[in-house]
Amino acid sequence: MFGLYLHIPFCEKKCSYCDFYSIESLAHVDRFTDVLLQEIDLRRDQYSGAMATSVFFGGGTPSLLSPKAIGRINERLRETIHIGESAEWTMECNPGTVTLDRLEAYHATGINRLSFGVQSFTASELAFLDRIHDADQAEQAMVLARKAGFRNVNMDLMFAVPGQTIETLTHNLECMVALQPDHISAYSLIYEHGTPLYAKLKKGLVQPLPEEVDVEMYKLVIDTLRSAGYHQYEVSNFAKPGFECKHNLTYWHAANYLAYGPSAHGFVGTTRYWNKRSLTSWMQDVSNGTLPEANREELTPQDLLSEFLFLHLRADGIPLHDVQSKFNIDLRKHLHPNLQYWIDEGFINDANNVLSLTAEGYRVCDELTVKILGTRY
């Protein structure tokens, strides 16, 4: 697997909980596309020659770029990198920013998967999260996506939002399932350091839901989506059969990915790099023919092992044969007797030479990860 990530930093309104780099001004949106094309050219030498299996436009709100701009970017990627015919091309969209004409035009450029940041179908929760759309627009976005020809659509859902109850979460789940997205990403609200929401938390202006309610809500999400035919293949992700997100699996399988745009993070070989978290600095460096990196690091063998284990664990399981071949480690032997306890307790399945989490295991994934990474190898 080999992925491409492009960070589009523009938003009409920045959500208070979001810690991804974004700006509310669209003043540089046209120049941004030209500079992004330059960075694609600059990173040509970093391309490993492997066939790319996924392209992901994240943000920010990528759907604020015009179809013409997206088309130019996609064309340059195809000219520069070997991208498979069956590759997944995802674009994140805000339900409040799409029209049928624009979605059809995006589809014509090669975008074949959409990801809508719905989060909730409850007005008070959408207001708290600073979303610019309402429930009707979320429903209409799915209708328009299908009309435009998209057969692979994700919707994001957020739970443990202050003021949310089991009843409103149940309502949100029912509304989302009724729209039949092919993939659902469900996240517990996190108070990220440096965000406006975190500042409100520190001032006592926001009260998080109790941990036990968060746990109960996560259980409701898992049980509801599994009953509706969605397979949980990662801590926060659920898909209909065959619709698992290829790009996310690239991350969780510790595979390589190139990244472009301000603040974007990439990983090639044993090197991780991240671009400057400033549109101005990023544009200046690229325009001068310089890679716009804030820093890069070389991962040690222990780093690579740790990442391989925890990333695979939180997704579709740790392949024991790969651990043996890549790191010369007999994982079953090193995890004994904890592994047998986890199996007996119903947290982990050991089948087909893969250690994978059960539904109960996903709920205690962090605890299991700490134990596994704390083991001496």
Contents of the next structure:
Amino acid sequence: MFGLYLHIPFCEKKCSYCDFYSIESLAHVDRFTDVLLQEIDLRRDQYSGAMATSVFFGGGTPSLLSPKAIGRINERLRETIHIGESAEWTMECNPGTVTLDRLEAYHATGINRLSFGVQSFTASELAFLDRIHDADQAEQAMVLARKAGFRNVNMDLMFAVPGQTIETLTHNLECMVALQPDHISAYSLIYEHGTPLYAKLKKGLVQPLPEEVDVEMYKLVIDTLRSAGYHQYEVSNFAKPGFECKHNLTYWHAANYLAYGPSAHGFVGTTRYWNKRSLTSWMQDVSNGTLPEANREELTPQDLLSEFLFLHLRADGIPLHDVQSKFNIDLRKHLHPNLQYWIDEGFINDANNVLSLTAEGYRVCDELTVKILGTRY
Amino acid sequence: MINGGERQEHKTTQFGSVSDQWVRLSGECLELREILDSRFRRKDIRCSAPGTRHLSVRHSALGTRCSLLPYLCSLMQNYRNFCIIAHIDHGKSTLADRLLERTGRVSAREMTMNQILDDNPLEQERGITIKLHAIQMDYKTNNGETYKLNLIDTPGHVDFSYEVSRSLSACEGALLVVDATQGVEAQTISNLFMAIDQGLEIIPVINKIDLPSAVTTIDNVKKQVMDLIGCKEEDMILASAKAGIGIDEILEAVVDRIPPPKGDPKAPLRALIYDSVFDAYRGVIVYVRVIDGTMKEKDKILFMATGQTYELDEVGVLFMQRQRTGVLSAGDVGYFTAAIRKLQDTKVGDTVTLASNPTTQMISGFREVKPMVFSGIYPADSDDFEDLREALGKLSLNDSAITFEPESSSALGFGFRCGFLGLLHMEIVQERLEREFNQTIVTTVPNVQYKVITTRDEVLWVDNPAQLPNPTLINEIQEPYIRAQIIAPSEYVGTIMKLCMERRGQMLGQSYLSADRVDMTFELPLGEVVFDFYDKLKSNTRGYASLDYEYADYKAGELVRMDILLNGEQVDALSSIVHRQKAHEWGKKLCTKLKELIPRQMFDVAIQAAIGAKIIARESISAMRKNVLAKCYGGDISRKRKLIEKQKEGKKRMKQVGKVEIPQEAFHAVLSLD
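Starting from the form predicted alone, produce the coordinates for the form predicted in complex with the partner chain.
Below: every chain and molecule of the assembly, starting with the one above.
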């Protein structure tokens, strides 16, 4: 597994909860593409020659780049990096701004997976989240995507949104399942530091939903999506069989990825780097021919083990055989006797030598993570 | 730092007349001619005047035998041994510093650095003195005579009252320092009475007279002091150690009023051990006051209480540092080393004599120091057990009072049951383990030692509640009592009575020190005092009450063991022995407290308090509902990893009992019950 991530830091309107780097000024959109192409060149040395299995345009709102621009970027990627025939090629889209022509044009550049930030089908919730689309546009986006030839579409859903009720969430889920996306990411709203939403929370202008409602909603999400044929393969991610997001699994399987664009994080070998979180400084560095990195970290064997375990655990489970071969650790032995208890209590599944979380387990994933990583090796 | 100045000082001090060539020694020197002979060449000694007992030593020879000077000085009888009795914060350390400064023992510059006597950072932090020290000063009186003053420091806390009594025995007089704005406190009174019992000359000093509020309080304080020791108003010295007022008067009074030490340097050796410290290079350094006789290097000595013999390595007196003199004789305060490996081999209060010519009269007042308060100390990480053992071993090198024995607990694993003199001592040990020895420890609720009479009339001493035998095998449980003296403003009488009654206390007496100051005596079970009694007393009286206590007898009580169960499993480290009538209340409070302290787990937790099979209180902690962050992509991984690392550290400080994780604070939760 090897992924490529490109961060497109532009939005027509920033959402109050979002902590990804983006700016509302589109002044530099055109120059951005040129600089991004330069960064792809600059990072050529880091490329190991491995075949890329996924490409992901995230943001921000990547669909603010024209199909032509996306085409140029894809072309440059192909020239620089060996990208597999069956690579997953994702672009995040705002459902409010898509047209059939545009989607077809993106498809023609090689994009084969779309990810729509739908979040909700309830007007008041969309307003709360500062989304610029409405429920109809979300439905329309799905229709257009299929028409344009996309056989792999994700939709994002958000729950535990202030004002949301079990009824509205049920409605949202019904609407979403009716559209039959191939993949659904369903997130409990996080109050991220530094976001306008967080500021409102601190000022007492926003009342988070009580924990028990959050829990109930999470259960509702899991139950509804599971019974609709989506299987959960990560804390917040559900897919029809075979449609698990390869790119995200690259992160969760602690595999390597190159990353481009301001604020993007890459991981090569045992090094993690992250680009500057400023469009202008990123552009300046790249234009000067220097890597636009804010910093790097070298992971110790202990760090690598920690990441391997906690990332796998929150996704589709810890493969014990790999832990043994990569880190020379008999995890099952180390986790004794707690492991048996977690299995008995229904937090963990133990099948095919993989320890994966049950629905109950996902709910307390971070607690189990600390317990497992806190065990001496 | 001082050494450079020593030589100069001594040449010009009290050798009577210092001629160009000869230093005349006045006093009872002739008996020690023998010692002088061994130290100086014949031609360097002469009789000052035929037919007298006065000796002179050649000046030039003194220069080369400088280390003998303090010893020679001691022959003069021009010295005084004294200590300071004061309540915490009444200014003892400041006054001591001022005396040292005034007598040139330390410079003003050094003074500003810190208070000299409290050289342990923990002591400085707590504003109290734990270990004893002594220091010798030279003081030139107004009429030009020079005296050697030995200031012997005393610890300022109730846990160390035996040590205080021993250091008082090393003195002929004491400065009673009372804060002009605070008045007499319980601690001061008990130490004062100890000093009076031992026949010490008391010099009352009213300190902090420069404080503005002293204007209104000083007359009252003076009256308290006069009533207490029956002195006249003019006997009291008005001072401010901070502002340097009255320092000369105090020094003059020390010389004038405190008698010189008595004792016969030719009698069999009797020296009182009043303190000892461990030094990594020299072994134990023993601090002594020589009552009779003479001890010199190479002498073979005998510790009378332990029966052990040693050969004296090094003998000397104490300035800012130790100053080797080779000899100590009657009246002297000084130190010796004798290749003693363990602090426990020297017992405070023991009598040192010569093995070859032992005294028949042991110095009275010696007793074995016994721990009164016990607590389990466990490594936070069970792998660190051996480290903890080593740390306790090292710590006990310079704390002879602590005892420790390995024990194990199903909740906490392997650890030690440690015995302490009292609560402060316990806290000090715990803090030293963490700070000086870098140990992360879990401590259990302190308890006292119970005397259990079994149905077969055997006596068992139980210092760990979990080890109390089955009730059917117990005939009687006895617990230690204390006699507590509490002094406070009279407005708090009701509050204090209430607190003491709650703690099963009984009032033995009450008297008024002045119109608005009351002195109360209670008998209380020690087991009730080890639970935050002192803190309660302080907070309920806005800090005005002071407490002193002495151990009284063991008495039978209706005591039961209360266990704590988590999800049905007994947590041995949380068991306690309580009075039957208070068990329900305790159980309820403890369960509530544990509910606060134990975080939610992945399942419900039932907390129960039980006496035998009977549940007397219960609480429950419902399972954590959700603990997962929804999002984790490329940019979140590092942060998340670091967060997990931090949480792992937090988990490390938890102990797992069955499946329940218990934070370490829970093991002494009882201490903060309201």
